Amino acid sequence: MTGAGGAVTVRGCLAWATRSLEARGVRGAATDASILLARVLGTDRAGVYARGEKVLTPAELESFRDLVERRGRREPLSYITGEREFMSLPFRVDPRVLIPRPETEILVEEALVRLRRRGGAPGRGVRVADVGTGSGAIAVAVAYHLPGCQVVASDVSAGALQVARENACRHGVAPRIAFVAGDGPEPLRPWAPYAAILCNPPYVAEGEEVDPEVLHEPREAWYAGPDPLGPYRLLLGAVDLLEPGGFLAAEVGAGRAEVVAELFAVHLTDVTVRADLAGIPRVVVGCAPGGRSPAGGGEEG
């Protein structure tokens, strides 16, 4: 970890941190080490690698060691940095909210494709709901990428709603998003009907293993309980809030798309499934009867 004369260099710090994190089971240890050191030095990863022989001050070294220790305890990197990118937008995150995942981008992309095919001015007059908004990633991304639309975003957590509001303000879409407290479809009713209702519900079932990092995230945001289909049954209570031809779209855990699609088919028409980039069926979409249902990018389920 030291250079000439016992000085602690950037290069030595990176090597030490990478070994330390690898020993504690952190995937992508080298990348995480460079991100953490960039945070300490007030630069980006390229800046870190460009300063390989820079000697850290005692204060910088202490700060870096503290961050590496936090990551070694499997605290998510996004909580340490306070930020996560989603749909090419930076979002503030902290332990009050679930960290947005790339898989959820598939849900947003599918929704945007369908909503844009409605015709007319982009998003004008379109109302969308986001159930269990968390950091506001889905609601903010839809509002940002579909100018003119109106979004209603709900969550049971007051802390999550505060984070979501901050993210909405950060990206200039707060005037077009109504944040409401509550669980399930009921908080959405005053603004019905909706062209789309979107949700990334908790879908980890009782007894299923999760990565150590997930245990740092709010349990109510990822743990579905003994019945992993329970959140989807609750969500289907919102079907009557859809306008004719509107759609309900939800993210699902690996291996559950088929059973969720069957559940959707009882209440909705034209049920389709879209896979993520790894080929795992990840998003289930169903349409309310009546009207014209704009097709998305999924495969029929």
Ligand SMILES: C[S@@+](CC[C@H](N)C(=O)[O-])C[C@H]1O[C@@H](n2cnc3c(N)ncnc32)[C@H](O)[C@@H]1O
Given for the second form:
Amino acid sequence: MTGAGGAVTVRGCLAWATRSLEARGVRGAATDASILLARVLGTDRAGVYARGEKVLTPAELESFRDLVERRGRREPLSYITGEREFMSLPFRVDPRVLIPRPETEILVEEALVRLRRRGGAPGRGVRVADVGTGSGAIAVAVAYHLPGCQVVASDVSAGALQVARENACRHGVAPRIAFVAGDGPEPLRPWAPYAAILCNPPYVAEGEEVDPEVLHEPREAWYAGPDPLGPYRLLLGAVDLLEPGGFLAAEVGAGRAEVVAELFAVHLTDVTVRADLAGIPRVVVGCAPGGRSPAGGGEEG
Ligand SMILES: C[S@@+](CC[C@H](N)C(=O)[O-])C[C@H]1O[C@@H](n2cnc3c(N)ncnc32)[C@H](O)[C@@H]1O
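Now show me the form predicted in complex with the named molecule, since the one above was the form predicted alone.
Up next: the whole complex, starting with the chain shown before.
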């Protein structure tokens, strides 16, 4: 880790941390090392690379070692930095909430395309629900990108709702989001009907292997329970909360789209599936009867 004369340089620290994280199975170890060092030095990654020969103070070195040790124990990078970007917005995250994933942006994009097609001022008079809001990623992103809409966001976790409220305040959309505690879609009932009900439910099945990082996230946020379709059956209890032609959209785990689409088709019409950027069918959408016409968003399969 040392440079000339035994001093510990930025370059040396990066090389040591990258090796150390790689040895503990961290993917993207070099990137993570530079992000952690940027935090310690109060700069960004470009600033780290620009200061390769800087010598770290003992305090900086100790902080950096601590952060690398945490990451080496497979604590998610976003919990260490306290932040994750979603739909171009920074979200505060901590172990009370699932870290928002890029796949979930497909769900939000699909919802925005469909809701914008309704015409009129963007989102004016539109009510949207987010079941299992976690960090508030879906609810806040929809409210932010659809300025006229009202959102109701629910979660079983009081801790998650606190984080979601903070994120809504941070992005100036708190006055347009009602946060409500409770199980499944029932807490949404007082505000019905909805133009859209969105959900990224827990979908890891019993015995399915997950990355060590996932074990740091709240279990109720990712474990679907003994019946992997259980969260979708619960969600379908929301069908009568949709306005005519309104839609229900849910994220699904890899390999689960077909069976969830079949389940949706029992209760909804015009069921479609949208794939994520890796080509994995990822979002299932179904409409309540009574709309003008099927309103698909992006590509469909
Ligand atoms: C996969 S996380 C999604 C979080 C966030 N919507 C996102 O996409 O990043 C699922 C969320 O649903 C919540 N949840 C789990 N079971 C629930 C239930 N029965 N009713 C309401 N929320 C539930 C969890 O607490 C967690 O915040």
